[in-house]
Structures are given as C-alpha cells and as structure tokens.
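Next comes just one chain, in structure tokens: the form predicted on its own.
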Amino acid sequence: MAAPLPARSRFVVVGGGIAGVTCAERLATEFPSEDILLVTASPVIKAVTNFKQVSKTLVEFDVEEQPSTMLEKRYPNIKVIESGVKQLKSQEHKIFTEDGKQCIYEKLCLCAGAKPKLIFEGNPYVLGIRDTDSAQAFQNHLAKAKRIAVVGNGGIALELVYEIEGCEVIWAIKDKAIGNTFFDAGAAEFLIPKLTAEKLETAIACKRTKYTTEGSEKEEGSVAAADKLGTALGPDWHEGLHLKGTKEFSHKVHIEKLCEIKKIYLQQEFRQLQKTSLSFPKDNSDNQNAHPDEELWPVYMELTNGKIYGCDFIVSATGVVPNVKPFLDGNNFALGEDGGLKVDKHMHSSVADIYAAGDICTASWEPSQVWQQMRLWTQARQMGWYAAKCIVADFLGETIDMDFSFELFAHVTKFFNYKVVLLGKYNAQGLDLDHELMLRCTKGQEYVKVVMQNGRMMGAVLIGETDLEETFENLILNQMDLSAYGEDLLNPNVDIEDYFD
C-alpha cells in the first residue's frame, strides 16, 4: 500500500494552547481562502472566551477547553491534526507527527507550550501538575489522602496550596517568602493569614464550560506520563476539581523555606536505612520541638535543611521547561539560556519560515525597559497574535511595526481570592540598587506596592480592589517626574486620578 501523501498548507501552526490557537484563528481570519493547519497533541484545545480589554495593555479572559471540532465549525478554513510531532525537517519545510503523518510548509509557527519540570523523573509518588489529565490524576490522588507535599513557588503552587482542604500540607519553596515570581516578601505576609483562615467566602461560579478528555480516567496508582503532554491548565484549573482530602478541617500548611528536596525514599527503602521522620509541626514558628512522627507513609521526602517528612504523595510544581525537544534534532535552532527557541522582534526564529510563540520561545529583542518575558497566559496569547501579524506581513513583503503589548509588563490574576495586577518591573527584576519602593497596606484588604527610580515610576503590584492599576500604567508608561509628590503619591487621602487624568 502506497503511503499517503502528505498534506499541504501555506500556514502550520503546532501547539494546541493559547498561543497556537490564537495564532491559528488570526491567519485563518487574515487569508479565509487558504487551509490552516493546526497540529495538536491534544483532543482538547485553549480557547480565549470573554475578552476584555481592561486598559491600554492589561486584558482580561477566560480561558476554556473545547473539543477541537468547535474550532473548526467557527473557522472552516483551520484544519485540525491530532498528533504529537515526531521530526521536523526544516530544510525540506517538512513535519512528520507521531501517527506516521506528514506536513508540508511554508511558514511554520511552533506554539508547542512547556512541560513541567519534574523534581523526580519517574517516582510514582510524584505528581506533576500542567494539563487536564494529570490535575484529574492529582483530585483522584488526593481523594485518599492524609498528607501531601507541595514543592515550587510559582502560580500552580500558590493556587494549589491555598484550595486544597482536609489535608495536611508541607510546602516546601527554596525562597524566604511564598509567591517569589509574583510579589515580595512584603506581598506574601499580607497573603499568609488566607493560608491559615477557614474559607468562609462561597467560590464564585465558573462560567467557562469545562471539557475533559473522554477515557481519560488513568488506572489507580499510575501518574499522568510526564511525555504526553497535553495543553497548560487554565486559570482556574482548579474550578470544578473536587480538592478535598479525608481529614475534617479547611487549612493546614506548614511551610518549609529556603530549602530543596535532597532525596526521596519509598517506604521499605526508608524502614531498612532507619531514619527518623517527623509529624506535622504543630505551628510555623522554626524553633518547634518537632516530634517523631509514628506514621507509616508511602513515601518520604528529605530536604536540604535536614529535615524529613513522611506523606502520601509529592506534588512537583517547580516551573515549567520550553518543549523544545521534538524540533531540535537536525535543525539548527539558536536557544536562549532559559532553553527556549530564541525569536526576534518579528517572532522569527533562527531558522528560515519557522516562527515560535508563547512558552516554547526565548524572546531575543532589546526589551522595552518596563517589559520582561514571563510564561504567562497573557503573554502566550500576545505572542500568538503578534506572530501571526508577523507573518501574515513577511507573506505579503510588509514591514511591520513592535506590538504595542510588549512596551509594558501588564498582568492581572487572582490569589487566594484577591485581585492581583502586576505591572512593569513589580519586582524591580533588573533595576539598579538606586531604586525606591512605597507601600501603602491596609490588613485583609489590600496592599500597595510602587517601585521608583530617579523620581519615575518603573512597576507597581497591586493587591484587592485598588483601583489604581489604570492610572499607574499611565504613569509607568509616559514616565512623568513624579519627584514633586513624595509620599502623597499613595496617600488614601489624595485622589491621585485626579492629579494624572
């Protein structure tokens, strides 16, 4: 039997996340008479519903999982390839998926996403979470649990530690203060009591319809495989997963700072070597008088502080890695330091008709002073669209101007139920030590932080219903001298809209 012919298109987008579909929507928008292919690994993909632009560079929306047919049936012009990729050959414009499928390009987009960085390749007693299959695998896990480990610092582990109840919980980060990517310590200790309180308020309803994969259901004791890879999770992947464990209380964290899982040992390992574990320490304080804990665990983890902790399962939320693997081979990619395709200003990569978006890419540009890459969901959408522009441009031999998105870091999320908006550099991530901070915080209710230099506003994170986000991304933005206002800048008292209208 002849093999079939592969098929052909002018535009092939991988990757069926936000950044693949939302680059796929906008070249089937641009050229409706031509075929768009989009090859996903997934039979799910990420679509933006309810989008709302918020200000000049902060947007709000949902993220929802629809069967890939739906895609089609709104863009009759995209056609959807449900396979992984196995090879690219870049000098033949050719892709060769998984299914023993074969594509021929013009211009190529890779949008193939991350995969998490597992902090223990292949235990069975440690969980990654990143898609839809393997947060379904964890809500099965901890069904049944007493006690889990949490092990990362970023937005997965924020959420998770924060929505899981009836469950003792060790979470250990290897900063000084929780949420390190997002906020400073300043932020996290107006963030910790929500860790400690009972959840009184009632969740909001979800309005994006949830789509899980069918069949998905993975026997017991098996792990969602860290290789097949479906699509990052939503930004309420939590929402509709039942997050509870077998104990009758709401919270109980422990946190173990500025410390690193040194080993893991399963339970006979652990017996035989003889070592000590101890119980859930009854406050945070670091100077308890832990006590040995008489439990039997399946598994035990040892941290590089010495201590060592027995649970039911371990929960790897350490960051994500660019999945740039199944591209490499033969092709001759430049990479950033961070492993990601490196693009430039037009989302090119460095080989010739291959562009990339979203988390897969290392942007290589001369940032804007106020903007910096973060594998986000705003940004994989942006990039998305931008790289679409980009070339829809280099097909018609355009020229085209930066997107007006990547002058100012904007970013606007929930944590444990309060607003958060980030923008520019919020961190002070690379500003010299002559920068200022102001806060400006009121207990349960908000807190504001603003970084200065030389009288000029480089970033701010606002926390609950502040109100200021527009007013102080005009400020970051048109970087007014505001020397002249000192500390009235975040007086309750000054109506500071009124003085920057």
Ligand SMILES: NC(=O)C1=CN([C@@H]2O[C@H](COP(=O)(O)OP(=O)(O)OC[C@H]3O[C@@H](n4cnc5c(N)ncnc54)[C@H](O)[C@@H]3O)[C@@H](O)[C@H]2O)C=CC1
Contents of the next structure:
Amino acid sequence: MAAPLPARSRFVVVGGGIAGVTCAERLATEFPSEDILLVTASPVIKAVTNFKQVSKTLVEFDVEEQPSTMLEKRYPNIKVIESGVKQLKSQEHKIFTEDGKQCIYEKLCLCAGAKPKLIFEGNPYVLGIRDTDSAQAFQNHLAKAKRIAVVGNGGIALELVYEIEGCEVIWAIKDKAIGNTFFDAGAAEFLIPKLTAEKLETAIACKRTKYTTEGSEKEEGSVAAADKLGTALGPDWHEGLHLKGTKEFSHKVHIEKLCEIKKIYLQQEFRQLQKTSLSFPKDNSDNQNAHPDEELWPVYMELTNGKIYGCDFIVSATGVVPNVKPFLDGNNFALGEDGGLKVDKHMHSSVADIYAAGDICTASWEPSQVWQQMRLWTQARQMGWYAAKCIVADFLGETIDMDFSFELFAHVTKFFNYKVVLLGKYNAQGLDLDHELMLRCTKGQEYVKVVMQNGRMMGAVLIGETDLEETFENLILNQMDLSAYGEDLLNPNVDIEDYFD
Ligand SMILES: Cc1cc2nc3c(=O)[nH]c(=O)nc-3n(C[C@H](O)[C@H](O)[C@H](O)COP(=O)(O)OP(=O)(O)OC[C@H]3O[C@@H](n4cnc5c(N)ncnc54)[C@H](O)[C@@H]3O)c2cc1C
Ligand SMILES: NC(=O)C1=CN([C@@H]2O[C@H](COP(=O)(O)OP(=O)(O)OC[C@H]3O[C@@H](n4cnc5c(N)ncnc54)[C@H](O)[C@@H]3O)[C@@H](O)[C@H]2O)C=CC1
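For the form predicted together with the named molecule instead of the form predicted on its own, what are the coordinates?
Following is the full complex, with the preceding chain placed first.
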C-alpha cells in the first residue's frame, strides 16, 4: 500500500525524473538523519547508474526506470509518495497532492520536468513522445501504419526518422537543413546519406539506457496519448521498441524543407473539400514530379508550401514546455521566455525556499561564455545534484561556488548511429559575426567542426570516432590563443595532443 503523505517534511522534492531523484539522493546523503520526501506523479522513478566522468565535463551514465521501492532501499531516509502535486501555497510553505493531502516543507525543490509542446494539440491524430506510455502508444500505432508524418527538427525527429523502418515518413522541417537544434547545414549534409542507406546492425561503443516497456498495452482508436505526467525518456529510448510499420523496406524518408503544417484535415473533411493530396515522392529533389495520391488516409496535412500529404498519423516532435502549471496559482514565480521557472546561480527560484532543477527551470544566471541551457538528461542530473548542494549550503548558512559542470556545455549522444559530441558554442550560438569555422570531413567516417573567435576555440561538433573531445574540451576551457597553429589544428597528420597536453 502506498505510504501516506506526512504532515511536514523539512526537505521535499517534487518529480521522480533524473533531476528530482538526483537531488533527493544527494540530500539523503548529506542529511542521513533527516527524511527526504520525494513526491512524484509517475509510478516509476529514473535512476542514474554506472556514472562515469569521462573527462572534466563529459559524463556517461545509464538511465534506469525503477520502482520507487528500489530508491527507498538504497536510501532508507528517502520516502517516495506516488501522487501528483496539484497546488502550492508558497506563503504557507505547503504543497497539496491530488488525493487531497497536504505537507508543510522548509525547503522545496521542484523537478516536475516538461511535456511535449504539441502542434494542433487535441487533434486525435497528432501524437507526442515523452515517456514510456507515449512511446509504447507510438509503437502500437506505427505497427499498423504505412505512412506517417514527422514534424520538428530536433532530437526526437532526428532519432525517429533514422529508426523507423517499413513505413514511409514525410518529414516536415521549418529549416533548410536537418537537425537544426544540434547541427549546421554541413553536418546535416554529412548525415543525410545515412537516411537513404540500408541500416546495418553494427555494435556501437556507446552507453545505452536500460529501457523497459512492460505491461503497457494502450487503447485503440485515435492516436493521441493521454495527458499523463510521466518521466521523460532518455537516450536510446527506442532501443526497447520495435519501430516498424507494415511494409518490408528499411528507410523511406522524404524531407519537406522550409515549411510548417498549415492545416490538418480528417478524411471526411478532406473528401468533402475535394482537395488533392500527393503520393510519396520518388526522390528528395525539389523539382520531383509529384503525383496525386490515389489512396485514402485517416488524416491529411496541408503544408505552408501548398503541398498536401495523407498519412496514418502525425508525430509532433516540436520541443517541450516546462510543467509549471500546478505551481503558479497564487505564487509569484518569475518565468523565463520558454515558460520555465527562473532560477539564479544557486538554483533558487524567485520564491523563498523554493529551488528548481531540470527541464522545469530556466537558467537565469550570467552563464559562462561557453555554456548554454538545453533540456537534456545530462543537465537534469547536474542541476539536481547542484540544487541539492545549494539547499544544503543554504540550510547550513554556508556559501557555495557555481558548480564546475556549468563552465562548459558538453553533450555526448548518438545520431544516425554516429557518436556525436557537442562542446561549448558548438553552433556559434550568440557569438558575434567575427567568428570563424574550421572543418574536417571524411565522408561516411567523421565530421569535425570547430568554432573559433579571436584565435580562441569557442565550440566544436565532433561526429564519428574522432577521439578529439578531451583535447578540444581543454582548449575551450583554457581559452588559449591558437592563432599560431592555423589550419594545423584540424590536420589529421598532426597530433595536436602533443601540442597541448
Ligand atoms: C523521446 C526523448 C528522448 C530523449 N533523448 C535524450 C537524449 O538522448 N539525451 C539527453 O540528454 N536527453 C534526452 N531527452 C531529454 C531528457 O530526457 C530530459 O531532459 C530529462 O529527462 C529531464 O529530466 P527531469 O527530471 O527534469 O524531468 P522528467 O524526466 O520529465 O521528470 C519529471 C518528473 O516529475 C513528475 N511530475 C510532473 N508533474 C508533477 C506534479 N505536478 N507532481 C508530482 N510529480 C510531477 C513526473 O511524473 C516525472 O517523474 C529525451 C527526451 C525525450 C522525450
Ligand atoms: N540525443 C539527444 O540528445 C536527444 C535529446 N532530446 C531532447 O528531448 C527534448 C524534446 O525533443 P524535441 O521535441 O525533438 O525538441 P527540440 O527542442 O530538440 O526540437 C524541437 C524542434 O521543433 C521545431 N519546431 C518548433 N515548433 C514548430 C512548429 N510549430 N512547426 C514545426 N517545427 C517546429 C524546432 O524548430 C526544433 O527543430 C529536447 O529537450 C531535446 O533536446 C530528444 C531526443 C534526443
């Protein structure tokens, strides 16, 4: 039976994702004789396992979905309550849960994550992917699909278009090139051939998430998943899924660039309006001869470029919005432009004794010149960890310096089966126009781009097994003047580590 919510608890953390769990674990270690209360809407928690510091700022770890009892076993002073927080009265230092209970806190850390920002929200044929349930619902619908549309050009879209097999994919992006949140057009060109090549099952030396999908057969009918507050998936979320449509081919992706969805029609409306849709184009060239489609589809999307395509359903992979709603009413939170709770350099929100970490928050301190916030699991862990450190310092009346992990943006991931390392201002984000790019590319093998400004390295994109991440990390961190090395910096015949290590 679920434990009751205590009437008061000195330390309360809301959210069982990576940020909340990391925060609770750290608090539990710092205050072994205190009970740490973790209140979460999801039946499972996310635990970081096999943590490895690969270099100064790059980390690797697995993410495991676990029953909350496992966390309580590891940390006997953590008490997990499975219930959504529906209201916060910050002046009274009280939270209220969905089952009508309340609890008084001294220090509260909000780690409620984010939810997909869906286009045409509420349309039963538009689906988002966030947690185990929505991923499972997506798999079930894909298994019956011949053609789907993917909208968005970030992390989820990139992973989906590569992973889906046996189903035609119309990929509609607002930009000129694929993967705009991670890459520039050069890197996109490097990756594109992988979309047309047959997939090979190669073993990759990359950390994988242990991802479970047990017991979640979902309802039939429309495709939209219920608006539940599950925990965000992490890297390799698709590993446990069978992302296959009804057909027997590997990739079949058509990209529609520089467009958005203008309108969505259900089949009946589409027929009544006597509109014409296009068949799946034979190639990706702009002047292809598209033919009217003979087939009838459950849903049609009209793009801003005038084209209409029918499909079985549409995946909206169009970013996230922080889950702030239950906490706003009556509380004077300052919000960032992206809708997150603004936090200062001590992860403190604008409301007394309330901290926030992970996807729910907006970093509002003056950042290091080579760090930016992105809603990623690495940052969720760093923030949860550091928020706990700040709560401890605050409680003990100590001062604390900004954690080193916020010195440099560093993210390791995998796209199209390549290892991808992003460092610093990897896309020259926010840099003046006087920056320069240096490139090295071997087709099908590696793509190396560095962003230079005033002879200093400001960022890098490393695709493939380049082995350059540690050296470049050091060069970005120490801001050494590299002007004298010129193009040798990327010359594969020059062992730059000899210069700098
Ligand atoms: C499909 C997908 C793939 C991804 N792949 C990657 C990747 O490869 N690499 C990467 O770095 N990042 C990836 N991310 C992003 C990453 O998963 C998130 O940035 C990270 O998990 C956020 O962690 P969090 O703890 O802040 O939030 P979440 O994991 O969303 O956890 C929020 C928690 O709060 C709970 N909650 C919500 N509202 C309430 C409430 N009112 N009361 C109580 N509890 C509540 C939820 O149940 C949940 O337990 C991916 C995300 C998705 C959706
Ligand atoms: N390997 C990794 O590191 C991965 C990270 N993630 C993270 O998970 C979260 C969710 O992923 P995504 O939904 O892909 O978000 P995202 O923020 O990565 O990308 C959103 C994309 O949607 C586009 N977009 C926004 N509004 C649109 C509209 N109305 N019409 C068309 N396009 C629109 C944006 O231009 C952008 O390309 C992100 O925080 C992302 O960083 C997700 C998958 C993999």
